[in-house]
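What follows is one chain in structure tokens, specifically the form predicted alone.
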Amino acid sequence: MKLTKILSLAALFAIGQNMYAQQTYDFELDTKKVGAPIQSTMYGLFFEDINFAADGGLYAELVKNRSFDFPQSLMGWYTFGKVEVAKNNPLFDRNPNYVILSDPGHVHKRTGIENEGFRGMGFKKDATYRFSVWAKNMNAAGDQKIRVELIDSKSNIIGGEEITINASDWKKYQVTLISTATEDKGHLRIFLASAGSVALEHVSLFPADTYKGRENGLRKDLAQALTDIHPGVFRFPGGCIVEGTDLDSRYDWKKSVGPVENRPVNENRWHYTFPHRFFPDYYQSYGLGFYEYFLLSEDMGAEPLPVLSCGLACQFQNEGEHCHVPVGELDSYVQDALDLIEFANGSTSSTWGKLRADMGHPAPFNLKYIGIGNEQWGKEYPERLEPFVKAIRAKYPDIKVIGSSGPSADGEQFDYLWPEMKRLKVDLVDEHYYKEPEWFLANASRYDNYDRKGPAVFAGEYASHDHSTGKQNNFLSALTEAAFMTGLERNADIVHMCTYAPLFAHVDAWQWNPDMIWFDNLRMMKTPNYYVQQLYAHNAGSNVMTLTRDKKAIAGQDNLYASAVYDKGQNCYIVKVANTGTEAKDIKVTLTGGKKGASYTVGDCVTMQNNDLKSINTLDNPSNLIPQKTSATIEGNVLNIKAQAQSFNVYKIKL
């Protein structure tokens, strides 16, 4: 008898095992009534050049101090032989110095320079390079020549042609090279063969396939990853960098514009501030400047949205006004913006539309939006940013001024800025935060009762950081991320652009992590957050739609986060849901308010999955993570969906 009882309490407990597997979760897509468009610039890039995301990175560039004038002359170079920075008579009058490589003495001796590259240069077996520099022969009479040289990590030669120089005055030397050899720690050697004297400046090597073929290029896989993104919005150039250590290292964007080789080097906010991982070597060369970055987002068919300093240094790093430009004297500051504009859009009759058009561009770049300041607070902050916005208003008053809401998501200075953004009327406000997941599963409500009445949000920098993992790009960090922008989706009509950040990071010469997109000298890396980005971003529909469980928003219920989209240009409704539980989800989604008769089939489904949270993708393994096809049945008007315990999915129901 007792056994019996036993036996069928089991069975009961099987059955409500059974039966609590078997739960349905109903959620109501109302069909209805088409909701509020969704900007085109909804999801987007934020591009800083730190992790050697810049030189080193996206701009293709091996050469470092190409102009010998960091503050440390021949910092990036070894020499041997009689070699002597000089700086009288110089070509160019920013970047003054060059080196002068001299007959040793001997005719068993060598005089040459030896260039380390960014950690390195990456060469690749049979790909082209091409060598140019700036030089002249300092001797009377005859020809000299330099021998150029690709060599391995063991100083092997894997290619190498000869350059005769026969002017007095400066002139560019340009020779391509031929690497024999893959080699991802390679060097760039000049050895001087000829008995007299030269004179070089601006040495300077790319791979001939960059992004779209340009001389100045970037390099080819970083710059296509970005565009396979689709982006709507691309921030740049920073980040803290706008602000500077100081007002000397803050980002000036017209010394970044006109020829390259008159670009001058500019101090790298990063390059010291963790003192953990100190990288004394990461200046800016400009090479990568405001023109190259308004073509990225032309070639990316992103609206390209400029940052400029408002006249505050780094506020972590600097305390007290005599840190920073008095309000009274912001003019040339203010008159940067409006430049920055006239660049962007002017005509070629204008003066600096002229010299967009005389490096390449004539058309203007289109430009509507416009950044002032960065991660600014306090009081400081909207006195300096309210001249910038009434000079842009009364010159350009179509340009879209984002201001910002300090560098948390909430707090004391997050309270007292937004109410300045809107008596200043902003147009949109730039919200940072870096949290942990769980604040990012908590707050996928967060925009639902924001003020309609204000400025619209950009989230401008965010990421998951799982600090246990050591702020790893794993799964976790990428599903939180995917189950809070469903919440910024569904207020797409408040929330009109995010951005994650950082975006690069290169393996060997990093300062902060996650980083959307990792890479070594020949090879990149996207993370699971890279496409839970790309998902959102090609799925990102033409209006938003109400998509509810019992009449409320799915938000964290049982982990189920969700929301939805119309769009218009492939007449379907796309459904995003994360689960972050750890079981598996029967859904239902069930579209109402269709007409009569409506006709629904499933597209393409798309899921990311993994039952370790803490899974990554690497260098060695860069497919361990990516969104793998799955299916979806729908019977009338009622999609059924098993969204899979710790995974990211996404639905699309064709009309």
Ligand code: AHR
Contents of the next structure:
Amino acid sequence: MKLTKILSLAALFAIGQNMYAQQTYDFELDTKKVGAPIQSTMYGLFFEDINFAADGGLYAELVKNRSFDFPQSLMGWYTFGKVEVAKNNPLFDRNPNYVILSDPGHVHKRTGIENEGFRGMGFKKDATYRFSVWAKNMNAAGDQKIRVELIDSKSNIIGGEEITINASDWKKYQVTLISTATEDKGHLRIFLASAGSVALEHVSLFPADTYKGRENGLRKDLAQALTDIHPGVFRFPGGCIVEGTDLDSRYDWKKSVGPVENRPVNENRWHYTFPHRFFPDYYQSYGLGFYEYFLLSEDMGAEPLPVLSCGLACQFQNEGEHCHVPVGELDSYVQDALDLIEFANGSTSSTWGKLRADMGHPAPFNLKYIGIGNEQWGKEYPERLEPFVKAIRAKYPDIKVIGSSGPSADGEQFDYLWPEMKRLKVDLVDEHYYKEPEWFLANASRYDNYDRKGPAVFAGEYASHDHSTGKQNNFLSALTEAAFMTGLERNADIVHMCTYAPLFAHVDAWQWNPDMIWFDNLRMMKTPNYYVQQLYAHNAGSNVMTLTRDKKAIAGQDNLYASAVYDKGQNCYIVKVANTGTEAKDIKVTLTGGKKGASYTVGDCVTMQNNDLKSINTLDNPSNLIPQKTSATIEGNVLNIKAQAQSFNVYKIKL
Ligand code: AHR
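Switch over from the form predicted alone to the form predicted together with ligand AHR, please.
Following is the full complex, with the preceding chain placed first.
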């Protein structure tokens, strides 16, 4: 090839490069028509007791197996000296076991019990802990004493108090302990400190500083992290936990209310669901039960969305009708749903409304939604859902019912169930998708052509799973979720709710990843996925706006994904742009259709950007991936943006 030709090719290449560098992407934000309202429930939370999310996590109780009613009654406890488990004349009929500590028979010997917590207990220096126990003196001769100690991982005592057990009947004793050190693998030790014997039941230890300072409360940092999202809806208690491995182990909400001491222990299916992540000490205390759930929803300003069993045990684990409640025998299950609505909303003179009032909340919780069934499929599901829908409609016509489209985002079951949900006229259909990052990008326009006449969509469980990194909560997963969510937002006329899943994971005891928030016994780490959810929830807006490029929705062309909303309260437009490409992009957003002479200013602009898609936050470095301020300029009615490579951006345009 001649040199001149080579040069001219090089020149062409350079011009091409230059043109590429200067290319701008023109978006149009049509301000003439304010679109469909965005539901206040749009961005919410999904909670399930998986990964030690409740016991050992959000529920601030530090003692595992506090009532000795795990099937192995001393699981979680070390015993020494003369300790026996008894259950005759129990104090709590649904948690009958208790322990008796007796004199070991020599002045130098010791009797006692020590609890290991949930992979240890977290104590903070100078913090106060509330210890309580139900006890009775088993020795007629005189008062008995126990000594209660906080222990660090090297067996040093970092807090202690003595309690005199002065009654021969069961009585609750309480004492506060102050930790002299910070320790994340602590234990609680209880010695018999007199030469007689005592019976102990429901041994409990909580930090005094719980969320809102409540007794039987929630871990403050974790509950605050949820609140800080500003969730619009709060789904509970799962997930597969709703269904149970069998009907006996389903989540039975009635067992989760009333005095905590008498809430029976339930199996937690996540103890054995994945044999390669086996956690034999994982049970549900129901200490964080439906009352605590409704309270937290109220505290966060989120609509509660309970999901109840439809009479089908987990279909992944059970094949055949014999595992489930026969269709004609669902009455007590249907009644459970009606009673839950009464518990939440009923007058204080109703049976369940009275229990709510007795527990401390006479005012109704104003429940508006209920889900029936989790990931169900086959004809077994609609035929069971039907009697629920009928009964709920008849008694509570204002309650919105949510049905399921099965465990997958598409396929045979999905295609069968959607028409069935329409036939049954449920209000919303729950869709689940745990998929690869590519799927999230390819599905950014998933809802653009959904039927607008049928039930609305609840994207009830989703997360981008980057299998190449063992499903880490890395930036790739967060960015692809952000890109996908532009499609949820654009279609907010039919997508009324979405909740990332799962929510929590204990770093030492997790069964499923990725998860939105990771924690150990003292610390917490918000993942980039958390921040994406938070950016959407904080910038949800009140109405969908039409944002296009070349008259088309922006859903992946040139690696750009974008949506826009109007926010009535702040009188501003909010534009969200994900750039999943490796080049920065200059974008011009022209606001068309506005009043003549309308003037706009740029409000707060935020970005999440990283050149390394595999990067993550950790407990030691929780701020590696966090939203940062960015800027944009506005000239007349044109917003100029530089969307950096691999970034998710939120821009506010004030009117
Ligand atoms: O979120 C974890 C599990 O994923 C849920 O329990 C279940 O609904 C889904 O399969």
